[in-house]
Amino acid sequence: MRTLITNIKSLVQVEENKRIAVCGEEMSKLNCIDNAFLIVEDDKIVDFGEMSKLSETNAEKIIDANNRFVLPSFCDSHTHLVYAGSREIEYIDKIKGLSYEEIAKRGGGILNSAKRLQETSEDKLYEDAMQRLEEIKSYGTGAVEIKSGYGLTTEAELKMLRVIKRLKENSPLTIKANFLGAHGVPMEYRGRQSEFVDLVINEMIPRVVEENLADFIDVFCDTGFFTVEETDRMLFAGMQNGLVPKIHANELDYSGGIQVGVKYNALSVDHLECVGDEEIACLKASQTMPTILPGAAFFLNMPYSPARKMIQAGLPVAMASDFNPGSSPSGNMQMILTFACVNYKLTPQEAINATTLNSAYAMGISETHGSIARGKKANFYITKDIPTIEYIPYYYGTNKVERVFLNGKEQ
């Protein structure tokens, strides 16, 4: 099926030569073609250019963009969108002043979600997660990483990952699965945390690999969760079994999580509220993508990661939603653009790079996703009638997406 889209007001983030990521001051540059066309063959982008140079006559389907913008779909590289039930009662606790760590110590937070998930059927988890995928798709997301981590037992973790596998098979979104067995320490392992680490290494990882359920392995390396030494052991075991490492790092403290992630060439280190010169220097010497989660910092009223400092140091920066029931109950990547600009002082151009090409890198798919380039997956959206691309983060709280195309097909 050959599809031609005409009369595009501006085709945004065009690449003649594909890049896998954008670093430093290059993040402020966003190549656009005004008054453009786009040609899709089956699920791939095959051509684009100025309308005045269009010679296409054999497209089977022609779509008039009616002077709207076309952008590559968001790549949301950090979510926990398979979960059971909401946690708005904890939201009230936060309003009353309880910290994230205090709620976790009382058996709330991740442990609350784990208890609910263990009691919920796989079919129910799948149905609810598919609804969330449909929601984020409508806001322009075309690729998403989904983590386990609300199981905290072998069978519950496998249940979550089987749900993610079903979502992969049945959703048009590109989905990557991340095994996060070390998301928290179950109550029954308090005081003997090393035994739980052994369980992750000796029982969970082999089962996950045996059933081919995950692309990545992740660990929550931070104060009150897993130590650098424990993280080191689990990442090493995951890598030995063919899982690509990623890591939750430095959300609550200068935990050493960034350094251990870089040690194992982690694809990304995520959260990063606590980042100083030492961490920036470590990242500069690596191929690991620093990934900021603005929704979580906003919702938890935490300090903001020094995104501007990282960019000025020449680093790339990715941003993702952290969609989860406890600390970021939204997968709306348009809001992440707004947070990026307002709270982290990124320009709209930098924010778009952070939520498309760089976040595609953080999922290991930037060769095929994250920009408009020949040969890449035809994942993009047509906006509503808006004046500029800057309007997307500026006019926050409403959906600026009019039509969504994934794998070359309108959704």
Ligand code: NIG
Contents of the next structure:
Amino acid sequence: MRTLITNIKSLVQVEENKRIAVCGEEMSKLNCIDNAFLIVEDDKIVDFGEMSKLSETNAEKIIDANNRFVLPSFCDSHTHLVYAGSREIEYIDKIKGLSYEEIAKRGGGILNSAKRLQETSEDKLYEDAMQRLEEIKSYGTGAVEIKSGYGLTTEAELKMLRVIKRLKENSPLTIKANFLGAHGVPMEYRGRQSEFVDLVINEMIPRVVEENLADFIDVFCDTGFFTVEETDRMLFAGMQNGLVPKIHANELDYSGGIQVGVKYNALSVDHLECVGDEEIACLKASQTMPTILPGAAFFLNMPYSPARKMIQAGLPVAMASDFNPGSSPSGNMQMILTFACVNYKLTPQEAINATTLNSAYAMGISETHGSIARGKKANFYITKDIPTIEYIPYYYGTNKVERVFLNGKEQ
Ligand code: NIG
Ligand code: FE
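Follow the form predicted alone with the form predicted in complex with the named molecule, if you could.
Let us now look at the entire complex, which starts with that chain.
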């Protein structure tokens, strides 16, 4: 099936030569073709250019974009969107002054979600997560990484990962699975945390790998959660079993999480509220994508990661939603653009780079996703009638996406 899209006001994030990520100053540039066409063959982008140069005659289907923008779908490289129930009661506790760590200490937070997940059937988890995928699809997301980590027992972790596997098989979104067995320490392991780490290494990882349920391994490496030494042990074991590290780091403290992630060549280190010169130097000497989660910092009212400083140092920066029931109950990547601009002082161009090509890198798919390039997956959206691309983060809180195409098919 060959589809031609005509009269595109501006085709955004176009690449003649594919890059795997965009660093530093380059992030402020977004290559666009005004008054453009786009040609899709089956699930791939095959051509694009200016309308005046269009000579296509073979298209079986023609779609008039009607002077709207076309952008590559967002790649949301960090989510926990398989979960049971919701946690608005803790949200009220937070409003009243309790901290995220205090809530976690008394069995709320991740442990609360784990209890609910253990009691919920695989089918119900699947249906709820599929609905969330449909929702984020309507806001322009075309690829998403989903973590386990609300199981915290071997069986419940496997249940979560099987749900993610079913989502992979049945959703038009591109999905990557991340095994996050070390998301929190279950109550019964309090005081003997290292035994829980042993369980992750000796029982969970082998089972996950045996059933081929994950692409990545994650650890919540931070004060009050897992130490650098424990993270080191788990990442080493995961890597030996073929899992690529991608970790939670430096959210609550200068925890050494970035350094241990880089040591194991993590694809990304995520959160990064606590980043100084040492962490920046470490990232500069690595292939690891620094990934900021603006929704979590906003929702928990945390200090903001020094995105501008990282970009000035020549680093790439990715941004993702962190969609989860505790620290970021939204998967709307258009809101992430707004947060990127308002709270991190990124320009809309930098924010789009951070949520498309760089976040594609952070989930290992930037060869095929994250920009409009020949041979890449035809994952893109047509906007509503908006005046500029800057309008997308500016006019926040409403959906600026009108038509969604994934794998070349209109959704
Ligand atoms: O990325 N920081 C650790 N994990 C999640 C929060 C999970 C939760 O509170 O349920 C996060 O923010
Ligand atoms: Fe997270």
